[in-house]
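The chain below stands alone and is given as structure tokens, in the form predicted on its own.
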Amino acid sequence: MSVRKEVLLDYTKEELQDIITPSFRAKQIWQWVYHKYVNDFYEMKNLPKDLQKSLQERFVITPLEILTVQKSMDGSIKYLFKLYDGHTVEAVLLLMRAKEYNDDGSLKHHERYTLCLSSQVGCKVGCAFCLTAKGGFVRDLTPGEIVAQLLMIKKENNIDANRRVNIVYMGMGEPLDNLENVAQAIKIFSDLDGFAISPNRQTVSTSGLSAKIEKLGKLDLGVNLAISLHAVDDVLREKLMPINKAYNISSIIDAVKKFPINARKRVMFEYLMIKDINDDLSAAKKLVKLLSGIKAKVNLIYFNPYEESDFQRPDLSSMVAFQEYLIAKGLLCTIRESKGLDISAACGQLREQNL
């Protein structure tokens, strides 16, 4: 598949609406094709036929294909997408709660989704501990690359374009190294005549590329911000983490008690739990004492071991005395669930498939 005209997924409406005549036809187009997933201009039935050629000879709407889909027992699903240009990512559509019935047979609540979703196409980073970077960095993602995977699991789900979903940049790459376009999808994303998933929905995690923390905080977007911190010292974090050579903990730590957030969020440390490494309570002292004074929340994250791996999974046991010392402590902590492990498409499980 090769895209040889503009991407429809890269514009925001507002941009849309100062390049076709008459304006108003850009909202039109938008919800033809973020409410009724449709991918063809030809059936957008309300848009003169002129302007359905001329879009069709300018637009290609989607700039993903689905390649494979694998489903786990816990019911998340990842998507293999190939891109333009042959490469390929990966994104995953998690659920967080099953649907479920009152007594009399009525809903009582649909089901709770998050997506997670890549940024770019391997990453820079480098993390010791993490499946993506072996493949190295290849490129950015687009926009419209961005906006497209969710757009195409919403539809292959049946996912009513109203039902609201949870979206974390936790897929592949380092979403503050791709700034500019994960901000542009963020704003997509929020439209009220589109997907309209608040920025309070939307989280971005980085590795902690500290002047791109101030930089999004500038953009003043609205989203959540999570920080994978994984170490509570900068000699073991740059083992773990080389970025750390550039922007070390304290740096991290700057940037973060800076960063705008909304009254009632708190400012995400994910804390990767890896067995012997970092899973001890001397770790828990230094970590409360790291945290002192900023609205946090710290998820532990268990380490999802895979084949080229050194490193092993934690023991239950040792996660959860390191979330009762941070909550003695009066730290807000949760042992976050791995899901997709049988399938790959756990945190720091995705990579780009060789075809």
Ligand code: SAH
Given for the second form:
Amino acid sequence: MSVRKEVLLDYTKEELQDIITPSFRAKQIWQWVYHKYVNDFYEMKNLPKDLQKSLQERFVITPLEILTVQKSMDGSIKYLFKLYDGHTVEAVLLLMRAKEYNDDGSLKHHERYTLCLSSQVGCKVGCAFCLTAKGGFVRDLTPGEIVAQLLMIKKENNIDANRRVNIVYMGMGEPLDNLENVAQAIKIFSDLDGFAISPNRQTVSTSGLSAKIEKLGKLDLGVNLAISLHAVDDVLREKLMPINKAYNISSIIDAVKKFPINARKRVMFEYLMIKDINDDLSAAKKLVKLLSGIKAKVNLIYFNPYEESDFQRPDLSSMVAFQEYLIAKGLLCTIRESKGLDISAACGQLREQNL
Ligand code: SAH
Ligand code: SF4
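Starting from the form predicted on its own, produce the coordinates for the form predicted in complex with this ligand.
Complete assembly follows, chain above in first position.
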């Protein structure tokens, strides 16, 4: 049986400095990989031949393979990746703002991108409205598998190494159920010799594993936090999100209150609006109470339907009424545009695929 090689993308630069001699080579390798998107040690021209060879024998750089690419009408692109063991995960490049030019033809601003990354194959949490949950849980992604999603998407789209992008851990899986590997990926992404994506441009979205929220807070990485709340009373939340039996709403609120938040940031509360289930104003009223005293912003999400789903998309009028109520009460509240809906790349529509 062939022995699997180590994956270079699993390591932080500091770890690599301990592994590779002389250690200054680690920084050069990082620059080839993360700035020039090179995937072959023999192309790293400033490394001596014998080092190239020993690296090639020991490591693979990218552990993923792109299987399919789907482009949305709105400019978002969904990638299906194959993992070494044949399982698949998806990640999405979201075009938040197109490139714009001034009247004189000069560039006003570049495209603004957000990358939505997966952290697990499937998910254990089993939310009633989520397509990812339907396939059950398969396994955690390794740090390198998380890092590679972004690396390959940047390379495929010729996104310049120093172009700023945002990351949201909102693809497949529950990031806090794979905290160690997600934390490692956050560190790798933020290294100034690599992608240099500051933690305050990275958002971890969780279904509310309160104990892990506290753990993430203690790591003090500087990331943003998003809570998938979706219901304001425990009875309904338990029906929608069984995890609520273990971590109820008040435990989540307590954990959020302890979480270190960047002075200019807020904790995002995601509220998935499902027609006739949680879209009435009495819920909005309870939400205001619940969030009092927290530096919060609310992001209302349309339920995105998929085949065999039991729920329906809410009416625009109820979304707007809900939003207006929150704003009138002094809460920041936005309605999330569903990007990539035509290619099933929107929230909750990512799943493993058998090809
Ligand atoms: N597991 C994490 C992150 C991945 S899910 C979490 O739950 O937060 C990313 C977001 O998509 C979550 O807010 C989730 O509740 C939402 N989502 C799941 N299914 C959805 C659907 N069918 N329509 C819209 N949003 C959905
Ligand atoms: Fe898992 Fe998030 Fe889907 Fe819930 S919404 S099943 S936590 S991926």
